Amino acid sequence: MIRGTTKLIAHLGYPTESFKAPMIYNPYFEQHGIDAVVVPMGCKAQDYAAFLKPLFRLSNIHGALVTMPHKVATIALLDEVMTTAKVAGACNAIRLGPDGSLIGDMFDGEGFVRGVLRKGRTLLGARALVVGAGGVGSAIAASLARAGVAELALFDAYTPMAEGLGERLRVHYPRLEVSVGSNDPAGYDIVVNATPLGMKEGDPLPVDVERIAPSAFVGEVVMKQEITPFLAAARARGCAFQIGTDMLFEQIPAYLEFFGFPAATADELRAVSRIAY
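Okay, now the structure: that chain only, the form predicted alone.
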């Protein structure tokens, strides 16, 4: 039930059709009697800068979830940026400070890493390839570096974006071996699709799946469907994998803390979610 006292959490992105977070947060809020609601708000990239600050002038706004294509653009619009978001160069959560300031952090990478570790994979000393250096890819790369991977390869169709991420990683993780420019997955222990490829019918695969070792762990960020064409191909190779919503479930406990709500576990969230594809 949405009341006049309900705290609004905007879910900002475009397009909104693939949004899954409201189907997790809202059932959880309802079950636990938390007077808050996550509301999808479709905002195109060209309108975002003009829209964000007026949105936070609403008297009942509490915060925002940020998704594609706004994660990178959000950084320049904030008053305070937490360290993880600085390294990633992107933000996926905004909360309103008591003085009206906008405070941003990034949890995509934390969610991805928690999911991989929960599945029993070792990241310490691993070799990882992240394809896509936008908001979610940058966050995953930053969290993989923090988790202790030995080597991190970055690829993006827009090379300067991958190079910028590589430079930030070298500053904060000087012992990490960073390479930029190739999406060849051969020889990597972890292969991540952090691009939007898979959201549209007929999209090409982000890498040559035939060159992924069957022993590799494959991660996906696209949430339009549970098993994307990329994951289907990786599964056929015999690879262990992580679906896009796994990252979402694992990061929401960190989000809840950020927004000042009661804590939850990923399993509790899965139990009440009403995700549909």
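Can I have the other form now, the form predicted in complex with another copy of the chain, not the form predicted alone?
Nothing else is written out below except the one chain.
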């Protein structure tokens, strides 16, 4: 129940109609007696900069979840940006530092990484291919680098996107081997679809699944259905895999830590959430 002492977590984006975070966090907060609430705030791109600073001067603001179209714009508006967000070139969470400063991080990729680790895979020293270097692909690449992969191959249909991401990775992870330009999955331990391919019927697969090693672990960002055509093909090949919504639920414990709230597991959050897939 919202009261005068309740801490606010603004959920900033536009449009808001499809927001799911309130139905995940708020039941969790309620169940655990955490006096906080996630509140959707439909902020348009042109109004964002003027809104963010006064919003964070509220006495009961605790943080913000940031979604489209503000993830990239947020970077320039903060006082401190964590490396993962810098590499991703985007920020999806803001918290207020003790001195009133705004601190930003990016957890889209962290959710992916936590899911892979929890499924028993090792990322330290692994070779990973990320197909798609847009927002979510960049975030996954940034988190894979942070998690200690040895090699990261990047591909995007628009090559400069992948090149830009590659350069940011090289700056912050000089010992990481980064390559750009091929979506051939042969020889990789981790193969990730971070493109929208699979959203529409008849989409081609993002990589040639026949060239994925059956021992590889395959990840997917498309959430339209649990088993996308890409995952179905990878599963048929014998690969272990992670579905799109795993990334969503696995990242929430990371947000909770970031905001200083008691931690929960992804499974617990999935159980109390009031959304269905």
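Positions refer to the first chain, counted from 1. The model shown is predicted, which means the values in this text are computed figures rather than measured ones.
Where the chain switches from one rigid part to the other between the two forms, the hinge residue selected from 193, 188, 250, 198 is 250. As a two-part rigid-body motion between the two forms, the smaller part of the chain turns against the larger by 28°, taken from C-alpha fits.
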